[in-house]
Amino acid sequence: MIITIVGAGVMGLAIATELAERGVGIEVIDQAPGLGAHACSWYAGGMLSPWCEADMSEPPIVKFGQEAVSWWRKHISKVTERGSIVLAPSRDSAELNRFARRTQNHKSIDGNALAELEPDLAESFSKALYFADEAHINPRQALRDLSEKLLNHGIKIHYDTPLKDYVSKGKIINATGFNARIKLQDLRGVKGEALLLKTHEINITRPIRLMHPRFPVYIVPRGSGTYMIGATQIESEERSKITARSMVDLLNAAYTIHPAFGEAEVLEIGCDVRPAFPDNIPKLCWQGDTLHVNGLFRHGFLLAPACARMAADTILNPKHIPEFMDENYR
């Protein structure tokens, strides 16, 4: 049996590196030219945070996510294993309290351990929700890290190659995100717009997310001086162009956690749009021979173990109805 993925951003080699691991015969094909054109993943934050998610998120969100940390432990070369913090200016303190009250696993810190946490914040804010148990990954490394397994393996990634120019040798997965919108009507997208700052005036070891009056926005550690700002969620599906307002809030969130932020370097500015249905869920479907796996919303690094999983067992066990199984496609 061989079954080819249509798709290799985050989902689709997921999925193949799921597969693969139970024995499965695959092919990954892919209408982009290469990794790197997979603007969605490719500009993700890769926060492995079920816990905050519940915040603004359904319960199954922040179940299957907790599958995330030892997945991607297990598949890739680095887990940056260091909790996420959550901060507020004072005037936005009730927005901190709100926060923790629709969360669980955390801990509210004062200014001290927030100080021996994450020393260059500990001037700025004086209470803080430390969430140990969440992670982080660079999500680049991890696309390159999955790719390199699956080459490694013989498994072949098509690039530059639609679905209409392939020859399918067997049942079909189509991963391919909101281009899937043809096939599932009721898929809508999502746009994210992202900075990535450089700047070796502070060091900041973990995710932190700020309270904001719109959204909550976070800053996730790359390395080397490199962060990565984000979490615009506007509905749209205009994927191109990130728009001077959100520009000036993203910016302007980094200045409000650490001053330095004013001075770094802008080395990206990028933008997607992500999938995502009615109630913001996953969901797996058939038609005819072709499994959808799609709907990821914001939480693709997230979600995509579980989903991969999901998909795996249905593939192996038709009869089998996964958690995410949509029956109103069949």
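The shown structure was predicted, so the numbers you read here are calculated from the model rather than taken from an experiment. Rigid core here is just the name for the largest C-alpha set that superposes within 1.5 Å across the two forms. Numbering follows the first chain given and starts at 1. First, how it differs from the form predicted together with the partner chain.
- A movement of the C-alpha atom of residue 320 reaching 2 angstroms or beyond is seen between these two forms when the two forms are aligned on their rigid core.
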The other form holds:
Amino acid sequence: MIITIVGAGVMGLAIATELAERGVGIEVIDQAPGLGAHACSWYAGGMLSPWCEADMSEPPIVKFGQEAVSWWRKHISKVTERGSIVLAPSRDSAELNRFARRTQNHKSIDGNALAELEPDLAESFSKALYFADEAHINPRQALRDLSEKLLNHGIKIHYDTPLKDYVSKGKIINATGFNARIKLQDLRGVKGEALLLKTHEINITRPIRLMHPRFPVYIVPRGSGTYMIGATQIESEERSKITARSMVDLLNAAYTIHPAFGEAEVLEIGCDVRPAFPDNIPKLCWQGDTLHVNGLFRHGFLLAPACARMAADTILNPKHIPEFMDENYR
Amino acid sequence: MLDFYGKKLTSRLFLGTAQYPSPTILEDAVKTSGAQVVTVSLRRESGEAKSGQTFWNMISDLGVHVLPNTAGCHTVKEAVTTAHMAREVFGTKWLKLEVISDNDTLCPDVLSLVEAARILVEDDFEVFPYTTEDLSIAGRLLDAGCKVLMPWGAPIGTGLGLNNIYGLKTMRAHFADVPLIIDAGLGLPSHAAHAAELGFDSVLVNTAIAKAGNPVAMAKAFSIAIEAGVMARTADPMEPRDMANPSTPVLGMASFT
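Coords for the form predicted together with the partner chain, given the form predicted alone:
Next comes the full complex, and the chain you just saw is listed first.
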């Protein structure tokens, strides 16, 4: 049996890894010319913060997100396990109380404790939440690492290979994100915009989430003075242009976290749409011989490990997964 | 029965559609609360390319009246442009007109609001202006052709409730026959009940429901509270008084001497 995995973003590569390790024959195809910005995974933040997600996400996201750290630790070269921090500007401190109430596994810390964790932030913030068990990764490196591991298993990713030009040899797993829209009618795109900044004036070592009235803003350190600032969340399927307003929002957030970001170099402006179902929860569903795994929304790197495990389980031995499958699964 | 520009409604709760955890939860909140009107803000960016169409279709599929709004507009021109896009996207003449002056309070820019309302009414829109409790501005908006007014309870997203009860009472008394909807600033169902007790026709709620831990339950709570307020008003509430007044007769009680 050869299983074809369509889509070499984080979901496709995680499924490929999971199946390859179980000794299943697979092929991976992707219509893009290579690893890069064609997949929305490219612009992910890479936070592995299941507990923080409880603020605005449903319980399965929190539950299955907890599988992420150990899975990534096993499969890629670097997972930074230093926790994450949630901050609010003093005018929004009520938001921090709400966040604390709605989430678990955190500690309220004062300015002194914050100074020990992130000295550069203590001047501007005197109160924060610390989620010690959370972690972060560099998504681009993670995608490269998974690709390389697959090569070690003898699996090469066939780029420039659209599904329509491909003769499948058996079951197919479709992990093409928003591109599967034509097959999955209730899939929608939610636009996200992000910036990559560089500054050596400050040193932040773990993801910082800033309470923001409209969308969760975060800064994720990528090493060597680079930081990912993301991400807007707009009900739009336009995937190529960032608006001035979004840019202002993101830069304002960065500037609020530390004024030195005002002098940072803008390395990259990223924009894409994340695939989401109406309940913003991922789904596995069968269409003929194809298993769709889609709708990871803002949680690609957080939920890919659990979804990959479920996809592998169900394709080898079909079973019902209540959290991520509809009643009418095959 | 409530009548807004000829549309008859039985529910007094208008729901904003932003910031819900997911479209499914929004849908459940609308259905559970029985709300018959939802507001939707249109980003001009999405309007141009119709790239927000999927989300707008979801809103349209809710089967309730859509009241597009010009949230985030700071000038007359922006608001008018957004209004035209909204009419094209949603196929309705209804428009919730917001022209914002200041980012810290999101206070309506009432002068631009009157000007934008005048332009849009002439252009055959049915305008629901987001305004303050200022009577002269309210009068100007009615002169411009608005047939509904939406005074604020408190600044958008604050959850403070009815900030100027005197002003709102005066407004209600002054414009006794104009449908008045409290828009913005409500945080709790009791605020909505209070608005209804004061005689306001409807309330519009977004953040207090969307950002509640259980938005569906909170939507229901708001709809019940408004009905309670209306029922209380029609039941002719008692007059408050300063001195205690025993509810059972004192005379004739056994005395222990």
